[in-house]
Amino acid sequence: MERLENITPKRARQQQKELAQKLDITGRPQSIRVVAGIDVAYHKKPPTGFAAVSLLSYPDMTPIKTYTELDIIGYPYIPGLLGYREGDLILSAIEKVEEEVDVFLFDGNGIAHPRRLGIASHIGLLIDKPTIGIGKSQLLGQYKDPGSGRGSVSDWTDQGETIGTVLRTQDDTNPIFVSPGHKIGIKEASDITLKCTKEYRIPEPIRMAHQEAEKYKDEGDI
């Protein structure tokens, strides 16, 4: 498989529109024993990236293993095509886990994208696994806000079309943004990533995948 970072943005932008149109955004797995989060951390001089993937039970949210790549970035920062820039690493990473895990969440979002291909779709097709988006912050679209309580949820939609849920995962704080990434349904999608948020806002395996790229970001060296 041809390296992400070595294909032009202009023709990743025309990759991603075709890819998206491969997307399975249906259902859920029959059974989810372990789930994955994944993030990457940075240091800018020199370009290092350090992606975690952190696997825990589900539903219980007990840690099992934590995965770890570390490698220079050479695709630059451009808006829409993070896919591009951290796909390489993450995929090196996923390469080293040796449980079966049943569904990843990654920091960022799937079919939440201006070409409905973002890093969790994008990844998930590759890997052909299941595949959720969780994001922060509002990158495109309309919603409504959810109710204040835990578990409220309104649609998110760009275009007239239904792209995720906006997702309260705690009482009274702010919400999250979930979208699907690959073989997952949008409501699914939300369900598994309300079971995996416990104490916090951010769901325990992203939670968790950040933790320790910026662990393995502060002890690592290339």
The other form holds:
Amino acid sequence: MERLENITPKRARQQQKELAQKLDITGRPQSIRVVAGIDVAYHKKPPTGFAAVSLLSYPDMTPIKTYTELDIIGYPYIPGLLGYREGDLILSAIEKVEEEVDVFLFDGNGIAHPRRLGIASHIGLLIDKPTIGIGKSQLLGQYKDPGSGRGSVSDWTDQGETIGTVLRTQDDTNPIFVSPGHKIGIKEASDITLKCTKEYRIPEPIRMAHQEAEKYKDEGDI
DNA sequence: GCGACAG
DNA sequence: ATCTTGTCGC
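After the form predicted on its own, can we look at the form predicted in complex with the DNA?
Time for the whole complex; same chain goes first.
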């Protein structure tokens, strides 16, 4: 099978520009019943990574099931090329999912990226499903501080174009950076993300995947 | 050239 | 991301 990680940084950046042309950032998923959160945890010794894909019902956020995958990571962390580092591992985990998933939430950005192809957009194109990128910090661009209350949003722009929203998910807590990955619009991505947030800053699907990935890490070495 | 840089 | 203790606050 095609190994996403076997590509030089130079070629990867060129490929990103091409793939970004195929993105669809309009509309919204038909009816949303199941959302999945994805996260990857790392071991230190062998560059080992653990991916977790947690499925939750929408909008109540009731846990359904979690799928995981463990493997060696063969690509370094290079800002802007996160998809090439975690892509293969994540795709393997997603292939195991049997249920129908309506939207995937990623730990990382969507079109809020130097070449408009953050990991959420990249994976979204490969699986041809709606995806949303959730960042905990600002990678690029500008924005006006949102209000201090939960639900306050502000446009996130870069190079003169809107790339997402800065969303306050809890009163008086740092906002999160939301950008559409693929097959979803900016407004829709922001609204869905807020509904996936309960009592914490981070959306439940991603919190669960994060938690599951670390749990799996403790248990067994490869 | 210099500084920044999701996870 | 990961390495790590205590500590302020609901």
